[in-house]
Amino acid sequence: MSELNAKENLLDRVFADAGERDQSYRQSERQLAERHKEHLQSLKNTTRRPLTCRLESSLIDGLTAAGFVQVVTPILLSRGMLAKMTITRDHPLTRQVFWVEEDKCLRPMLAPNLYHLMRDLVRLWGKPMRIFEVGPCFRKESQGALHLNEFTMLNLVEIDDLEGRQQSRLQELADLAMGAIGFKDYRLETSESEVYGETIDVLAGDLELGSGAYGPHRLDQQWGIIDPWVGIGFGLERLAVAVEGHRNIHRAGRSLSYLDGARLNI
């Protein structure tokens, strides 16, 4: 039942006996399966793109309209690039990295590549310098309801004359991204990160949708960055969970069991 995204109140119902329970669950299972079939037909005949892809397009359109430039960077990342983010051999996040070779891994985040580009692009373009990337990242996460080994990140970063207004600009950029997908029920809270220290997270209920940081920051010197900046990273699958109300993030991820949130073995 949970694989069909049954509501919690359905699973928590109390019955007079096992027969009544089984009959009710069979009926509910049929109804849920029918909804999944209807959703798959809608995907085939109407939307033709999974929600995560549609969210990605909306975010790209919103960001480019606001002056951000999309970039595309390598998925393979060197150990040295991770080290510049303080993720060295003894860092807790190292255990979550998928190593391809001794000194190369599948990127667990987009930030190192964007940091690398920031220095050159602010020199070539001047300020403001606004870029973003959308692409897959990989981590050996727990197989819980809110974690994926392979997920899609959108990171945006801006360098400008922002001294003293970094936090307010972060709020504006969070509003820009959330407005692009038409999502209103969110808030910003301060939190702690193993890489950035203090972060400003974008939350929907208890679900973290994204996390922002700003500079000057202790990491900047590693990359030759001297200007104030702000940046936010969003998980597209988490955005899909918030929009659709999924109970399991695997419904929104890359999968051979689900398509656009609908279970296939029905």
Contents of the next structure:
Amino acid sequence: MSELNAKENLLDRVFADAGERDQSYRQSERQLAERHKEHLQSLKNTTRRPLTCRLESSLIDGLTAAGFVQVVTPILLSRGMLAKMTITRDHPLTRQVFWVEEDKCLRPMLAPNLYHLMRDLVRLWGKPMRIFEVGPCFRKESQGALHLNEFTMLNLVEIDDLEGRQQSRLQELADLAMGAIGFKDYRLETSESEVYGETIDVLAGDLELGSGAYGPHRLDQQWGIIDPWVGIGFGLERLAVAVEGHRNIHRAGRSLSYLDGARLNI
Ligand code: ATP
Ligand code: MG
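Having seen the form predicted alone, can you show the form predicted in complex with adenosine-5'-triphosphate (ATP)?
First the chain shown before, then all remaining chains and molecules of the complex.
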């Protein structure tokens, strides 16, 4: 029944006998299935697009209105691009990478491609240079309730004369993204990162919605970046979990079993 997002207390209840328990479970299951059917009806008749897709549209609208330009880069990433993020053979993240060929993988993050574009675009456009990408990323995960093997990242980055105010700009950009989807219950917190050393995370309760970083950073030299920058990467399915209160992120991910969070085998 947890597939139907039954609340934990439903599974913990105490019954007089097995018959009473089975009857009660059957009733709860029927009610939950009913709710999922209603949700699918409202998807068909009203919203017509899953929440993750609607969140993506709202973020695109909010970011482009704020001057960010959308970029679209390859999903197949070379080993060399990962190495420039310091993700080489002995790095812990390497074990999470899906290799397609000896020297190509499915991108586990958008940052290498954005880093690559930043140098040309700041040269061509000057400052401020604001771009974002939204698209699939892949990581081998040990299938917890908060991790998917394929998920959708939205990564924004800005280069500007931000010296000394990168942290406050990061807060502003987190506010911009959260404002675009109308989500209020979040906070920023600093944490350790294997790639960046330190990240500033956007959290809803214990759930990490996004991770931000800023430069000048030791990785910048590899990519020919000298100006200050700030960037944040959000997981769209994590945002859907936060908005809907799902207990399992698989309800929000690319799926053949769920559509917009509703179970299909009901
Ligand atoms: P976590 O610590 O939760 O595993 P992370 O710090 O490894 O996440 P980042 O590299 O910071 O993840 O990626 C940016 C964002 O992408 C995360 O904040 C999260 O919202 C999302 N994300 C990362 N990995 C996954 C995953 N396997 N499934 C779903 N979303 C993910
Ligand atoms: Mg993170």
